[in-house]
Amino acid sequence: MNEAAPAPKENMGAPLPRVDARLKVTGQAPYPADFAAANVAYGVLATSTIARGSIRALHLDRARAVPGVLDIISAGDVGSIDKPKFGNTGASSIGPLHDTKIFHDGQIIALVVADTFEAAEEAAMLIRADYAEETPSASFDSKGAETEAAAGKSPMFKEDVKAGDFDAAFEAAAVKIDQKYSTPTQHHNPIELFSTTAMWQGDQLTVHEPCQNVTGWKVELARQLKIDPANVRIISSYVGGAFGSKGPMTARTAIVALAARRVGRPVRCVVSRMQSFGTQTYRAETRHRIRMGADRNGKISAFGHEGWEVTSRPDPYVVGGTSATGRMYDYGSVLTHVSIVHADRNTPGYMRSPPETPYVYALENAMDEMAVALGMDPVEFRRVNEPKKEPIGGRPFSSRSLLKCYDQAAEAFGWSRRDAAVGSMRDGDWLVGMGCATAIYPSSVAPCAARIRLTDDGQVRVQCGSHEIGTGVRTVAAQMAAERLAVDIDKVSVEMGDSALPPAPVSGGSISTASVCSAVLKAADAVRAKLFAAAVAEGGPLSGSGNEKLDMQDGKVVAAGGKSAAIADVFKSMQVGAIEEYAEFAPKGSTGQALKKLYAGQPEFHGGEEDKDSVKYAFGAEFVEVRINSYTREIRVPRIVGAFAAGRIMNTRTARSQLMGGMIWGISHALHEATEIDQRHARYVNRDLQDYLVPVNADIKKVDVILVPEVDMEVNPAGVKGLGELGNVGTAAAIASAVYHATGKRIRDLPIRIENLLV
């Protein structure tokens, strides 16, 4: 791969390595299931083998019997703890051992805690369950699945969006399709394990478990453990892989803490990879039907998109992609509908990029299905319906430079050499197809606080509960107080993930460099008012240059007039060797209880479709090239492309990289991922990195991102669009079209594999 960063270029940060770059690399980094806790118990989750039913009898004494073993918890154990909550926050409605009625496969039956781990693993392998089973229903099409409309049912999703009579509109075009499409249940597998660490002390409660939320989950956790949230502090200073799979907290965070109090010890419990299918949450399973007429000269006059998506028996989680399809073009008349299929499997939840994910990938399968019908160049065809304004509501975009994005990538792929015809294109026995795509992700921004020390000698310290999960937000934000307070990035330290500091959003839905950002300007600039102040105060050393304009630069205060003054000295006029400053940020429009949210763990998202002003997204173009053998069928992704637009670009090494990754992700989606379910029996058959397919190095070759220049102030003080999810948004949907470029066939179904092109 091309690993060299980018330049800087206009409204584009420096490619600064991350600040934290060497403790990851040299394996320092602390990681929650690395935290040293003296004396620590280790627990291991038993967990149900049937998908639906209950629990008849759970014999223990086997288990009990190993030596080591100091506790097992199991239903009817937990009564002193809430039901956890299905939303933002948690998980799952679903509450484990609050009863022995049986919801998934894969439900946790019981926690072993034991003085070491292979005393409890061998213990919970003991533990034997007598059911009472049911026949589950595993999918769409499985007896005894309740389908329901999906608006109104949860807060993720609140309408179905429509604009014009698209009925009298499709009837009435003269080029129609009107076709089908779906993608798979896929499970997170971040290298770092699923865990949870947790102590007493006294009435404090402390957990190191790797999360996107501390300040939302030291609120939900109090309220299930039935304590004051002051007495929880929830600690996850680094997080190895997450992108929404430790967004909301499941069941066994307060399980493990009840462990904890009742053997009297720190209890680390660590999931196993196979165990975490049903512990954790994944990617729903999802149906699309799209109709889509236009006239003869790609006008676009009718889009409908219908979604269906399975979720838990009790949860209504829901993707809901229909609120960015519905407006990427300008379609004359719209018409969405979202159904959720409850059934008996575990609750589904946020994947990276989760509604657009799987609904652009059937939109954009449309578009190009669309262009064919036509006999138009695809990117012409896009040209052609790019709006002025969004669709549903009219409003105009805060940005929108699309259009820039295909023309920067399509002339970097080269996609002018493409031969339009099917199979036309071949390198000895390897078939050439060429395809492309748009990426879409809104850009949204929630309230945050932050907290900012200059010392005398120059030294910065940022606070922040935000959370590194390796998108580079701790780098971001060093870089914003460096460039407000005019000291080296050197000089700076940047504390997060833990729920002791400033609170911070979740870490998803692309806001965190925003959110963060915005609040450490925020915090910066109320400090450089308090040193201006003093600057030019009686006795300061900048004392008479009037109320002319001050700035900072290379560590001095500098007035417009020439005269400047070293912080130092600023300092000890003050007579004091640091200042301290408290900020908290909130979005533009947000409502006088944003705030309160944010320290209640529930803090407003604004942006996206929500403003009533303008609609705002960032937005990408993606170019993949596919050579599949024409005598095996063997699929390779030779090289992609992709141009994304996102506002400012706090640091163009870190957004590189995340782009890159989420391209590298797309790949995977259309080529590779796909959790296989037992359709008799509601269970999950990959359980493993196995049989549970991703990229490696040699299925990725040439990934080139082009990072397009943009300026937005309408998103937010610091005129960031997050861009950690956009990548991957376009890129299923580029390969499914050059597979058809090549070969002739369209692949409707993800994944594409070897046995979808031999027939």
Given for the second form:
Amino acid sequence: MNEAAPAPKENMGAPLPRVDARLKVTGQAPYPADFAAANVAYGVLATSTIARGSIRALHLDRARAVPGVLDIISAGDVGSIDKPKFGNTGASSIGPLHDTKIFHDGQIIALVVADTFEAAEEAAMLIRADYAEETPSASFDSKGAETEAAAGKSPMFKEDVKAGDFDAAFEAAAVKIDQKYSTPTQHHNPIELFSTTAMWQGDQLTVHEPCQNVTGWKVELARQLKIDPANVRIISSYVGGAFGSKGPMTARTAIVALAARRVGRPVRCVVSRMQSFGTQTYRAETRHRIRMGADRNGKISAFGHEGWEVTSRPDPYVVGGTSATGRMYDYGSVLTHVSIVHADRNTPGYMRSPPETPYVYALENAMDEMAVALGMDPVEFRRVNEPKKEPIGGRPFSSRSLLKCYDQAAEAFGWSRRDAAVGSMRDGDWLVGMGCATAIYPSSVAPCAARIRLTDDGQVRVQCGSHEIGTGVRTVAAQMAAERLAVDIDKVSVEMGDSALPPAPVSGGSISTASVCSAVLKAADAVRAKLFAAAVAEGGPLSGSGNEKLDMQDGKVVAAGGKSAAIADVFKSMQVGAIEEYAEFAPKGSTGQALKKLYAGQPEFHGGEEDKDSVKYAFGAEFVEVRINSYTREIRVPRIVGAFAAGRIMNTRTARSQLMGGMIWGISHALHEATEIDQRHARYVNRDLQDYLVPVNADIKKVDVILVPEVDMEVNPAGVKGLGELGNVGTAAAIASAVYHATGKRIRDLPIRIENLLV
Amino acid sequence: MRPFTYERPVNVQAAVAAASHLAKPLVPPTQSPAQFIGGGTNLADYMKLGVAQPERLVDLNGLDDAGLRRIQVDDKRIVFGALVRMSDAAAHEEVRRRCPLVAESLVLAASGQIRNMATLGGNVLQRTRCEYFRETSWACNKREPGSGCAAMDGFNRQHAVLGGSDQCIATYHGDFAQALIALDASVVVEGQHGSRKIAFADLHRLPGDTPNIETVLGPADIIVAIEVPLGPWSGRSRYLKIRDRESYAFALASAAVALDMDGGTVRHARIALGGVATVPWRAKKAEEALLGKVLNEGAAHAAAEAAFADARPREHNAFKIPLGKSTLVRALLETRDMKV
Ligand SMILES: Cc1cc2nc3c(=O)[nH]c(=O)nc-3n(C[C@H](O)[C@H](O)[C@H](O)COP(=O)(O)OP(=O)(O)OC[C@H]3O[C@@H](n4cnc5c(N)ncnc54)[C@H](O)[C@@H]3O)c2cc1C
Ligand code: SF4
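Alt. form predicted together with its partner chain, vs. the form predicted alone above:
Time for the whole complex; same chain goes first.
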């Protein structure tokens, strides 16, 4: 055991190394654009340089003249395929080449296909468009931006939650705050660039693309191309950085598939870093107003949260984090309202904890302000408002270990050594500040299928169309199978990332570990049942023992009395070489359609706020120390401690890694990341990793993760809550709290930068 | 990227000839059909983006003159060959000991990988990172004279508050150049008419009405060496760089300071400011404000005020004025307190 591989506590699995760790660090893991396709042609996109208007004329002659150019697909050229659909699998309803209308900056206007990447790129740069340009609306404050209530506009957001009489309670409260907060636009910048490789064999299409939803994409791509989903296969063996960016399919995939059909060769299109800002999804900017009232003892009586989010003109993308913030504490009364603001922008999409990151940032920053207003310790303030039931529907929490998280994190951090007076802690020329905040993420689970094969030599193969997006799901699936079948993990191989495998839900919403492990558990138990039945049957090696008392240990079937039989002997008695079981897992409360929807790529989510019996969340508490130079005001984060409780932890190593990565991204949200928009032109300005800042190694010092034991068998059969998105919720608010403590400046608009703190 | 031809001459004369062959009168080197390449970390990037479109690349890495790769130090000066890599110069023991400012300005720049590639000659000629310059669809007078300046009323957080014109406010981002201008360095240039020496302070041109003309160099001029004189100020010198993250970022504001002290009193100060100006920026008025003064917070503040007296902010970069001042104050006090 070491820091990277924490010793498991109660209800935690061993910190086994990732099964694909060596492949990844040696560059052997085959990412989709690495796949060596024979006779491949290269596709390069050309994108719009205006955000609103239409294409009057597209000049392709110079591009066509570049030696090696095979084909150019441009606006109006894709009549044979259907437009994309906006929803869970489709990023946007904008079919960029379906007409000449321009909806946003960086919209695809053509795809050039050539023998070489260089020729395609050169040609794409030579394409000129004449536009009929209209004045675009860039964001919230732009002329022409259209605001509407979010509830009911999209299946993603059903209602504005409320409870009690907020107005009266707020009016009557002894202590109140009424503040505005905002979070900036953020773009996905995975090191693995976005790409599509499409190849046809007759009417069979195979697409290699980094993807978090192979089943959903198969169905949606087939729909756009007007072919049978059975003829489409999506392969995505490894994904380098997903976080939602590879969840919904973008318009590019079908266009590249069409190009491959037209040129009669495989086509590979890798999107440049700059172009990914306009052609992929992103986290849109949000605004918040929070009103909170409390009595002098710190008991909250009123909580009001209004949110505004930017989206594209045609699509009602919304995250609506009020359903979580509205249930966080024991508020008394709650009033929420979410609006979406349509501007001339590409359609936003999921980014790690899409609703919670911006909404909980606002809530937790407000909680800190309220604690200051009350003269209370911020941890104590949260303790006073710890709920027994969620305030909206009065349902219990399936489990809630928030205060335990606070206690353990505060202890490890040394919170008691904090001097609460603002600006009181100093180290030479550096102002020191300490702050904290809550992390919350809904614990959901979805239907999932898996196939397990056990052979007489004790080898296990697990097949499941989930996705290794870096979370370690391959490893925990192997662990689950190894544990149930009592074989060494080295004997387990896991196949994922292929729509030809048993379907799994989209790898989003932190559901993968829970859903995949529940299906693997079910399949493994079916394999066990077959083995057990054979072992005790007439002529079986354990015949005469009772079936119900059997277990597996060390590659053997073991009976209650201690008698055991090697797997190989059981197989011998069965006269077969392999047992293969296909299991379909559907969570408690699933509708009759649940499995059908899984195969159709539209899985139902259960848990979180969806269930009747209880609400299900994972919680955490994060503590941060910041240092701010008294002259030049640069902000540094020497240490951060987070304690998290998330039900069963399958593997303490991968869990720690997820949470640590989340907190690091949280630091980035707080201090670094923002896409800058030229407000006049509604265009992104800083479209590369030089100007789009994320922390580098030197920015990240000590990051401590504490895994708090928690048992919750109500969430799903595996008892797993999922924690992929928990770590980055709350971090930015904890940093804002620490910055306030150091300087007395309350920064409500992210990111917090030097210019906000200069005196 | 546009197709180009590539040449790798073996001596300086051949390199000059290769470039002058395609040179056109009145066309500055950055727009000349032939361009030199050192480490390529700046030029290749701009070629990929379509900002630079040379027809011919003249690679300087095949040049046989050993002096181009040498660092020579004596009591009077440091002479850097133009092909010395940033990382080698930054790690050079004598350079670090005799003039910390030079080594610090290099080690705080870019990343380890880039410093291993980048040459000192290429470094001083690196072009601005103005976002609107980097993307060819925007109006930009520097890239396309007469097209306008999208940054002026656009997003200009990183732009210059000193030395700008109505045509261009792009920051000169290099760090090393601030050390060089503060220390009265000069560059040795080989060109069509032989060899000449240019004071570093004269190398870069203010944008004025011609932001596309960035230096006084001609299209076939090769920087072969950089000379840094040493003096009583060299040992007490440092580079303070303030940026959005701890590493791998350009300066929001930086200060290059070298002090010759008589006890607590300033005998001679040399100051340059990075991240805030359109060219490497010597702060002479700040130096004068310190002459003969006891260097305390008050004197440092007065110098900082003098340095930024002419600063002109735009919408998003106004913070660079207070930040630049505090950076200079902190740098002066830290340099004063150095144990030499
Ligand atoms: C991500 C990133 C971050 C960076 N951060 C920093 C930073 O923080 N601080 C900083 O100072 N710099 C930074 N840089 C810039 C870096 O220092 C320069 O790219 C580098 O020094 C250029 O040197 P080079 O040899 O690679 O130049 P090249 O790219 O080869 O050339 C640059 C220019 O100089 C010309 N040229 C090259 N050598 C000669 C010569 N001997 N004579 C005449 N002309 C010549 C070329 O024609 C070209 O126009 C960064 C760069 C990148 C990509
Ligand atoms: S500031 Fe200079 S480089 Fe930037 S857009 Fe304006 S003219 Fe071009």
